[in-house]
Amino acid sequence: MSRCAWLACAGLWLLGGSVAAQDKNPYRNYNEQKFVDNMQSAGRNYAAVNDFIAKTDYASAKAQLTRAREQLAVTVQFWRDVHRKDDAVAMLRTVLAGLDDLDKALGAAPVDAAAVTARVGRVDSGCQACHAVYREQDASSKAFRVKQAALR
């Protein structure tokens, strides 16, 4: 085979290849279901997050902070992918920042407790700003869903 065919064919494999990872991708087709799952992961995280901090075990705290972040960051393609919500994406990139400034302050050395307190609290008023703009409670159930109103 010449070197040129052989580039052809290698070059078709790995495009197919990337074709099929692209199907496999959770991401591609981010759902609600999708969506409410890493935001109730993201709570318990963060929860577990204020517990830590409430017991100044700050390092339990900052290593839990990731996986809420990480967690949260993912909600991204709903509000910019699926819904177009650019007020829900600039509050979300806002409590991501919040969440960064609290890691470094979970990372200082020593750390201080008042400065972690203000960043819980500035992340905290943060995602009330959005859950009281895109979340609401169902009356029958308790349990916490998206606005669908809202959506819209």
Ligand code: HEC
The other form holds:
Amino acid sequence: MSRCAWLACAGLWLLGGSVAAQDKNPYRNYNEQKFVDNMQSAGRNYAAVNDFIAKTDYASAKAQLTRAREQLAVTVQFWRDVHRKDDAVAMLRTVLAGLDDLDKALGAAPVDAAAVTARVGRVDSGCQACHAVYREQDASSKAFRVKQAALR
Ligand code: HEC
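Moving from the form predicted on its own to the form predicted in complex with this ligand:
Time for the whole complex; same chain goes first.
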């Protein structure tokens, strides 16, 4: 059995550590396109949640909500790590807490439809609060995009 010299071992350990740290850093490549992809996916999943709620299929709504929450939660990287916008982080946290409350209401036995509706309303106004500040619509194409002026 061969043993490496102490320094070489320490060097390998340091090298291994920094390579691992790079691989594990999920924020490195979180750009605007990824933000838009995650946001649109969250939006699609959340729309599906509402469709299931309308059909009183609460179990499916709850399952779909997990996907919506996951997709929305990762967007924190855009506000916290890329742009350092504390107000956006706070608005996002409010929405995530609202989604957790909705999740609980969907899991109640029996489900209280009025409680579900109230929580959906709270989530929706949370989404809109951020959209009002950080989203804008292209005048001709009507497409939505990140409001660059608000990021500065
Ligand atoms: C912290 C800020 C923030 C929060 C909270 C937020 N969004 Fe967004 N959202 C944005 C920004 C900025 C855009 C514009 C970029 C784009 O079009 O993808 C956007 C775009 C979208 C889009 C795609 C374009 C459009 O507007 O139709 C959907 C869908 C969407 N959001 C859904 C939601 C839903 C549903 C919620 C709440 C459950 C939510 N968002 C919460 C910031 C936010």
